[in-house]
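Single chain ahead, written as structure tokens, the form predicted on its own.
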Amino acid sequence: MIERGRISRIQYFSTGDGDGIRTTVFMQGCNLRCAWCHNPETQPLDTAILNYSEDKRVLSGEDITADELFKRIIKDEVFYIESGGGVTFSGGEPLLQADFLSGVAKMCKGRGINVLFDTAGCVPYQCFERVAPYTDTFYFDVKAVTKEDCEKYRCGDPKLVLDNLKRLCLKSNVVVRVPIIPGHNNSKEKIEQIAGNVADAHPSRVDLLPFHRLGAGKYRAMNKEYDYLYTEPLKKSDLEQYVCIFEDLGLKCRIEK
């Protein structure tokens, strides 16, 4: 086990990154540049720099131990126990520091503290290996499935996250996320395609997640352009069409809140 690791974030009293009252545990570093990323500062594997004003200022990336975070996880366990909660490891992308991760999650399953990643899954098969025996949920993101989508979006190699998929079905409880991009994935062709390929690999859940913008400050604070600023969000109408599109290949979907 690595026994030092670096964060981002830790966001206490969670609610809509798994089940119960949850501690998100947002990683340092990501090898994706997802063009509508809401955590751009996650984004190095170093650290980044958020100028909010002269009088806030942010820093995301934070190197801790194993046990230091362990001990700020455990902090909340009586809300995990009485509301069904837990961990959620998200970032950037976790499982690019599977290795520290791996030890930590084992200390929360130690505890009966319920474990989720969430995952864009562009990494090696070994990261998942590393942190399955461990993990209660892993919810995994698909973007887009074909190549021409992926190195124009910038948002990994479709083939090495499918395969990831499908072997980690055959495993573990696996919920397919599928954030839904104005002008990127929100047309029945693009969800046909999405749909088909998911279904393959028979995960137990596929959520659906409305576009939002609310990750335009930080771009701002990075002095990064967003290229969604001026894009619409999503309703929950909008998404309602596509719902039926993965029900009809036997899947159970909804749309996120």
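If you superpose the two forms and keep the largest set of C-alpha atoms that fall within 1.5 Å, you have the rigid core. All of these numbers come straight from a predicted model, not from anything done at the bench. Numbering follows the first chain given and starts at 1. What changes on going to the form predicted in complex with the partner chain:
- Positional change of D238 between the two forms reaches 2 Å or more at the C-alpha, relative to the superposed core.
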Contents of the next structure:
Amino acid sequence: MIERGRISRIQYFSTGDGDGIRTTVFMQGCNLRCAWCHNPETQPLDTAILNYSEDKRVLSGEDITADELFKRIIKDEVFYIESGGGVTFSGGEPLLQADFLSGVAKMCKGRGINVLFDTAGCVPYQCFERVAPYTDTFYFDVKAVTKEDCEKYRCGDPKLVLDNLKRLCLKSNVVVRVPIIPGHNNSKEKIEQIAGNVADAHPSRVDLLPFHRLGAGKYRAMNKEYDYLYTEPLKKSDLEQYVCIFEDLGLKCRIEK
Amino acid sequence: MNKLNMLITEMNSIDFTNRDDITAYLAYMGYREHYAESSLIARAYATANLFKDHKPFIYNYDRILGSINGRYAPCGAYSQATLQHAANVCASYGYMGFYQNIDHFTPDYPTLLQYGIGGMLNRIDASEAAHKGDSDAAQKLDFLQGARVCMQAFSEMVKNYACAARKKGEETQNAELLMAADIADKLAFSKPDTFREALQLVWFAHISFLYEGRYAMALGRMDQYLYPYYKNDVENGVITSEEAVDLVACTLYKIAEKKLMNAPTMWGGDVVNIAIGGLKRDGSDATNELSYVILEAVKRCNIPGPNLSARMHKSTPDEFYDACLKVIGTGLGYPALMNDEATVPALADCGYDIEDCRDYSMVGCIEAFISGKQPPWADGRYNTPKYLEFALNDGRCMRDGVLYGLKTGKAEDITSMQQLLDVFVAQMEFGALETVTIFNNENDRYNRKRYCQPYLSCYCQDCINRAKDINDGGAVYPSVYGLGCMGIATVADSLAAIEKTVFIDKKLTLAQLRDILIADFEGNEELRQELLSLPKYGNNDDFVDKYAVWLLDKQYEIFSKLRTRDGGRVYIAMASNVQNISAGSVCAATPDGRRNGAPMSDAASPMHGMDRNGVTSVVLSVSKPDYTKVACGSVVNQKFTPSAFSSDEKIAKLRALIKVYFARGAQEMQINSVGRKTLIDAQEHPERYSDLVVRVSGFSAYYTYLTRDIQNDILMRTEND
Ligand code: SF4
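Mind pulling up the form predicted in complex with the partner chain next to the form predicted on its own we just looked at?
After this comes the whole thing, all chains and molecules, with the earlier chain placed first.
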């Protein structure tokens, strides 16, 4: 077991990802550079600095031991018990630190805490195997399924991602998450393409994540270009239409609010 | 059928400007007929005249009659000289205010409903017969006569409303008004039999208190005392829940009259507390269908006046939590959520019968009150951080050098944390005694035999039977005084900062720190930043949380030794209303890094912006102190973005959060859900937000009515997603 890991930050009372009241641990470091990423500060493997203003600077990237991380997670144990919540490992790409996190997840599991991994899935399958025994649910992002799209938007190798998804679904509880990004996959045909591939894997559910611009401030704070500054939010009718596409293929599907 | 919107439109379309308040004149017309009699009787006739002689005002869309419009007359209807003379006469009879136990009261409505006005008059007669031979019969019979005069006048007032409604109903062929007239006619003497009748009688009584000039008169546990009528009506097909919602809403919306008639307070109206849910007298769950009806009605009104409090306990249904949270999510800021598991034992500790404790309600903002069994409420503020200032500066104010506190010795001679705490306690004790003494002097300024309130006494057990005034031994329990102990977080953070920098790290001496505070950190900004970065209350860190626990225990110890004029308890509150701002303005810099004059921490909440680890840590910290020692109540403000209420799932998460909070023994939480952007935009464009209601402290208010510093205070509260 690797003793030290690197986190970006911990968010308590995180209610957007998974059941109940959760603590989300954002891991530092990602192997992808998705064009719309709303956590750009988690991308570098070392650290990043967010310069919000003269007197507000935030450092992303803190080394932490497994014991210390576990301690911070169980602080909120009463809330997990009352709400049926638990811990979510997100990022960045949490599975880049699968060795470290398997240790932490094991401790959580031992304590009866629900464990969820939120991954982009573009890692060797062994990484999944390291954490799967201690994981209740995987949130598995599928952003694009063609080689061209994936290259264009810097979101990984679709073959590896889809192979991993299929294998993982055989053994684990997997929820596929599809971010709907205007100009990229915000069209009937793109969603049909994605849905077809996802349906083959038989995940337990599909969540559609409507695009939002909440990450814009971070790009500014990192002095980076953000391509989506003026992108309009999605139309409800479009989203509902996409839900139908997944449902027609026999998948449970909903829109994340 | 939803008649609320029509009533709202009508009320808001009437021009209520250019009028004079004529209540003094109406009272004067009562006095002048009775100059020769005792002041008690003369005062009763003055009240009676207010009831009888005001002109009943009926709205076209009235469902429940009763308006304060009769307090006003068009400018010029009475000459200024007449009004001035009337005011002079009234003033000569004396004026009792909040500090003399006059309002902030939950009337004993269950008894009124049980007997009706006629039955109340019979009770007065019976008491008169029973006390005729007493040695102090003269005083008692005078008192009962006063009660009779007022109660009879109240009956006449109800009849006058019946007449006016019938007249208008006939003129406009309005069946609703004719029905209301029939009901009022019946209620002028008989007890109510239906939900609508019961609600109408309660509202008439509430309106009568407003004619007397009382403020913050609570409606108490409406879902309890109206429930038998509601249940019966539903079972007999007389009413549906939807109909009940509309009736209640059409009643409560009238609280807005105070704003519409140009008598707004800072928050634009009255604070009429209504308690729903909670425990029954026998300890079982009291939540019922009417709790939901009232919740829905208050939501539809969308005004700050009905200050709704939802009482929670171990077996409160989840459904009730969720219904409350959905109303909070609309942005209104209420209901405030109250924990019976803390408040009931806190009240029981004051010696009340346990069944009465379970039957508590709230008056004003959050003040726990034994419904209809104790004199009206009074409270004040206690500026706790100031006593720490005295402890560090030998009893002297750091701002003007004046000796307000005790001479407890110089900071140079304080060599341990324990010694500092002891000195701090000595300062607090002295300040508490001074504060309560000043109150008692003020409270006792009026002779309780002459300055009676026979009408109000009719709404308090056991005044009629004892033939004694509510403030002269008539009430079942003695008067109480509440003290809002402010700045718990500022003090806890400051003590932790002293322990760390002075006594553990020995970075500087206590005397050096004192000098730095007196100089308001001038030239020591680096140190100030360091102090700000130390552990703070609200982050579930025992190093600092232990001082919050300690402080509350000490304040309980100090105040529970003191008594009011008639032997009642002095309650503590962990609340500050909005005085955390003014309290801060008179305090020098504090060791937590707060600058001279800056606001104190708000109520029982952590200091603004210092809750760095999110709301779960706030919950874990703030639930550490022992609130079963806080009989008055506490206020913990939390702010969530509207998205936290956007789905049933998210509501369930908030419910889980609050259940943990209450299971750990915390007492109160109130939630603002108006987004930051909206609040900022409303500062820039107040004209677009005249209806925006937000939670301030123990009450909600129109945001645009608030002063800029209070608006900013709300903005500074940490916002949770
Ligand atoms: S995988 Fe996630 S963290 Fe990594 S770049 Fe893409 S969106 Fe950002």
